[in-house]
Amino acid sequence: MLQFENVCIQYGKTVVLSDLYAHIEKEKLTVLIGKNGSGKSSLLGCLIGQTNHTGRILLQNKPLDAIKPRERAKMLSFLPQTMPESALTVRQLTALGRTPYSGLGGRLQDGDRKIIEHSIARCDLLHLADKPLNKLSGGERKRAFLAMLLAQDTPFLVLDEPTAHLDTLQTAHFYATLQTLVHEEKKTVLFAAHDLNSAFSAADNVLCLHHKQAVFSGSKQKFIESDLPKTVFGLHAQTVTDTDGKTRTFFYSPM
């Protein structure tokens, strides 16, 4: 559904990524990982025209740069790492997710309003729907932007470190929402993360950046069984089975 072919990113004389090839599997939750400065945000920025690059990116087998912005916004939604503190209310922000369908300043239909309210409810924000974003906590504001993405209702969602600054419970709830989108609503999600333990509890697949390239693109289990946790991060991986029968992987330092 999303393919990177020979993608290169360079800032001046500094090469960030070179000859990158990767395939993001449809209807899977893929975590993008790599050490700080490995190019995760730069790669995601290519998807919204924020990062200049060479090579090709295909979305649903179409060159991304050949898709008109409004049509692209119906196919792919993006949650940046840093979100502005706006005076917009949660409901007003969420309504912006319907812009690709109604147009800027367009009239919302009854169907749009139902989607907006449903998106707010799914993010547990109905009690804050009329509160300005600049009066919310960091976690509440992040959920408000997720509500906007849900209202946009795209088949592909991209999120840059969506759980940064969230506590453990908020992170678990956020990832549970993403899992529902993928496994029940057949969405495709690509998200960058720096906390391997929480991210791997949610992810199906892994895209790993190292030394300016994609060194792994595939299933979570194959990544865990490889030497990459140690060679890229200096970590060991251990998989355990909980009392509820679920398996979980923990990454830890041998020091």
Contents of the next structure:
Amino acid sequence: MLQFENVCIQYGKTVVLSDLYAHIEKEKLTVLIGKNGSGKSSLLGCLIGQTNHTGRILLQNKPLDAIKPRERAKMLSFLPQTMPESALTVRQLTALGRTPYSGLGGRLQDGDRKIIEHSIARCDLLHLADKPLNKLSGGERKRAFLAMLLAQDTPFLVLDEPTAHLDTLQTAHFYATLQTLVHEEKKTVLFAAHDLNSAFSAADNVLCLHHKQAVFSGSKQKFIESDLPKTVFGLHAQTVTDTDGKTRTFFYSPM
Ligand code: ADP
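Right, and the form predicted in complex with adenosine-5'-diphosphate of this protein, after the form predicted alone?
So here's everything in the complex, that chain up top.
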């Protein structure tokens, strides 16, 4: 689905990522992890032209920079870590998700409107649909931006720290929505996270950055069974199976 080949990112003389190779598997929920400053946001920024880089990034086997912006916006949607303050209402923001199909300021068709309302409802925001974003809580605003991504209806979604301002239950709901997108609607999702416990309970796969490289790209279970939790984070990892058969992963300090 998405391939990074020999990707290097450098700010001035500081190299953040060097010679990075990684493959993001189709129809999987992949969590991008690494210590603070390891380059997660920088790497995701390459996908929307925000981070200068060298090397190649292939989306569905096409070099990303060869895909026209409008086509790319139909293939890949992006939720940034910090979202702009705006006087747009939830519904107006969500409608922006249809721009790649209708054109900027273009007329929305009935089908677009249906998708917009459905996206708002999925994010549990119908009661706030006419409220401006700058009057919402951090968590509500995050859900509003997710509604916009849902309206964009792309096969590939990228989210940078999507649960940063959410409480524990909201985080669980947010990840449940991402799991539905992947496992029932066959989307591919890549998200960066720093709360390993909740992110690992949701994710299928892991991409781990360390020492300027992708040191791991593969299944969550293989990551947990490797030495990497200790080497990268100084933590132990353990997987527990609930009575309902769901597995949960816990990271804990050996101290
Ligand atoms: P992460 O998301 O893993 O915390 P970032 O990608 O935000 O890491 O940052 C990686 C490194 O690059 C950090 O040392 C950060 O200070 C630096 N950095 C990020 N953005 C810029 C920038 N625009 N200019 C200079 N340095 C930057």
